[in-house]
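Just one chain follows, in the form predicted alone, and it is written as structure tokens.
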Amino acid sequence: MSIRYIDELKDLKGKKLFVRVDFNVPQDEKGNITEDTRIVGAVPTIRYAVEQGAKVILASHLGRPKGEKKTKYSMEPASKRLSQILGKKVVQAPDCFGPEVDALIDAMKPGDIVMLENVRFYPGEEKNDREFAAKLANNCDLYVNDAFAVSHRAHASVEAITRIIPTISAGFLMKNEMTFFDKAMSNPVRPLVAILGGAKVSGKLEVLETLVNKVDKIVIGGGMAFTFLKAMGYSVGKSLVEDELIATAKKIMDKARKKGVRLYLPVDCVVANTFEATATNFITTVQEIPEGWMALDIGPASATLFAETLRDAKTVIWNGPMGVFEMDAFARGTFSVAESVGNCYATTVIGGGDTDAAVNKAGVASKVSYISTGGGAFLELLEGKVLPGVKALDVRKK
């Protein structure tokens, strides 16, 4: 594909620039933003557009309002936080389109910023409706997609709108996402090590099947590891297992062996008698998990083993925690792996969501080469898929 980036657009001064960002950020019960990584990530693109004298019109979604206007999903807190970061007024529009929004946009001067209201307040967004996209476009001159995290969705503000606004491009955040992913997966310096965690194999089955063909080593932790361990004949107590995928797990392990890909699983774990932060827990080998107990984290020997797999790594890609790291008693395994990834001499790419949160909580974010803003989008790239929002930016097809 041939993607044009915002700094390749000429003469932005006075032009109406529609920028799709992803400000779907967590908030507390009072509407205060508790984590603003995605907002900060879009700042270079927004700042560049402002400096070039463009009239910047931002669009994003927040949560799942299901096509209805709900105050708790308003973009106003994101507008306020962006204003603080930029040190510049960001005007919050009362809606996505309509007479009031038209008046706001018509009154804009070069360098002004307007934030449209939540695009998911209308069902046309998730339906990728062309008419809704045309209303969103507000006769803008240029379109910029800087929302990697939603580019796996063929939604109106991501896909349909690129067929309405004549000139399309991507922002700097999107450029970073695609550049680092390409560096890690398309042309990696080897050995390439993939670390996968999280709860279920089913959520990452296609990823696993793709990675077996591309990497030198695969490390599997988290709840998904116990489907593999059961496939090897171990009794895993009440640990999370997808019995219907045991045969698939065997096939993946067999394929890895045939291809010479080294596959690592936990050798010990932290087990608990209930799924609670205060549950009684202890460390045991994976061969000795008691009946009625469940594994909620990898143990120290597994953390050491996984660290050893990274000793000669030149490229590391990681998605998914090693345990229920939200509970302090079961966070040590994830934090240990985070430290190992942060300290290894390799290009390290972290795939959004829980992994991002874990790396930040472990205090090693600054040691990682790149932390993706996308969870689902990152996984779909790992599966080898072309994201609809990225495909829509292909200038040659236009």
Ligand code: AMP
Second form
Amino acid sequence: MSIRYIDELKDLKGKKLFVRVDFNVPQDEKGNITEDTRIVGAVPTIRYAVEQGAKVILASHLGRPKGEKKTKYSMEPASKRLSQILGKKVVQAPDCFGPEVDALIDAMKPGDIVMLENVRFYPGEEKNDREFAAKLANNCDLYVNDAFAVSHRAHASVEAITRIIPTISAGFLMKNEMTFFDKAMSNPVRPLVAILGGAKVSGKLEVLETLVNKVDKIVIGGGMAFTFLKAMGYSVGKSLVEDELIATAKKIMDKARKKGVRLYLPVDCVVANTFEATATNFITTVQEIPEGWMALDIGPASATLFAETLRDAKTVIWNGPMGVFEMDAFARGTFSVAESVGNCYATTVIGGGDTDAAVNKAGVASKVSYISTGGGAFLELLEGKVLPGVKALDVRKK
Ligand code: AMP
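Could you output the structure for the form predicted in complex with adenosine monophosphate (AMP), given that the previous block was the form predicted alone?
In what comes next, the whole complex appears, and the chain from above leads the way.
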């Protein structure tokens, strides 16, 4: 694939530049943005476009308005936050297209920024509708995709629009995502260690199947570990188990063994009598999980074992928490692994909202080589898929 980046575009001055960003940021009930990583991530691209004198037209989705205009999902708080970060006015358009938007765009001067309204206010966005894409495109000269986190979706502002705007490119955030992913998965310095956690095996089956062909070691924690432990013959009490995937877990372990991939599972865990923050809990080995109790975190011996697997790692990729880290009583395993990843001498790439939150809470975010802004998109890359939004940027097709 051949992708052109924004800094390879010529003569941006005065040109209408459509920039698809992902400002799908979490907000509290009052509409205050509680976390702005994705906005901050797109700033280098926006700043560059402004400095080059482009007329910058930003588009994003937010939440799930299901094709209807709902004030709750307006882009306004995001454009206000962007304006604060840039120290520059960002004009919030009342819609995605139409006479009022045209008037705003016609009045733009080089370096001005207009933010369109939520593209998911129209059903055409998620349907990848060409007509909707043409309305959005608004005769723009140039297109930039800097929305990695939504590039696993073939939606109108990500896919169909690339067949309408004459010149297409990717932004700096996209460049970082692709570069680090490539470093970690396509051309890794070995040993390459993958740490996988989260709730279920079913959610990450394809990831596991792909990783077992690529990595030197796989560390499995979180709820998904218990399907593997049960497959090994342990009684895991009321821990999360997908019985229908026990055979698959066995196959994955078999394959790992045949390929010489070392697969690590927890050796101890924190068990609780109920799924509650205040549940009675204690640490036990995985051999001795009592009947009727559930494992909600890895134990200290597992945290030490997992840290040991990283000792000689040159590349580490991590997705998914080691336990129910939303509850303090079951967060220690995840934080401990976050610290080990942060302190290891390797290129470390992490992805997924939970994992991102864990390294931030553990205070090691600045020590990680790269934190992906993508959840679903990151997982699809791990599955070995080509994202439709990235495929659409292949300039050889044009
Ligand atoms: P995922 O979206 O698959 O990455 O899963 C993330 C969720 O997995 C988090 O909300 C965790 O609370 C949950 N989780 C992690 N470990 C466990 C466990 N041992 N039992 C139940 N849920 C877990």
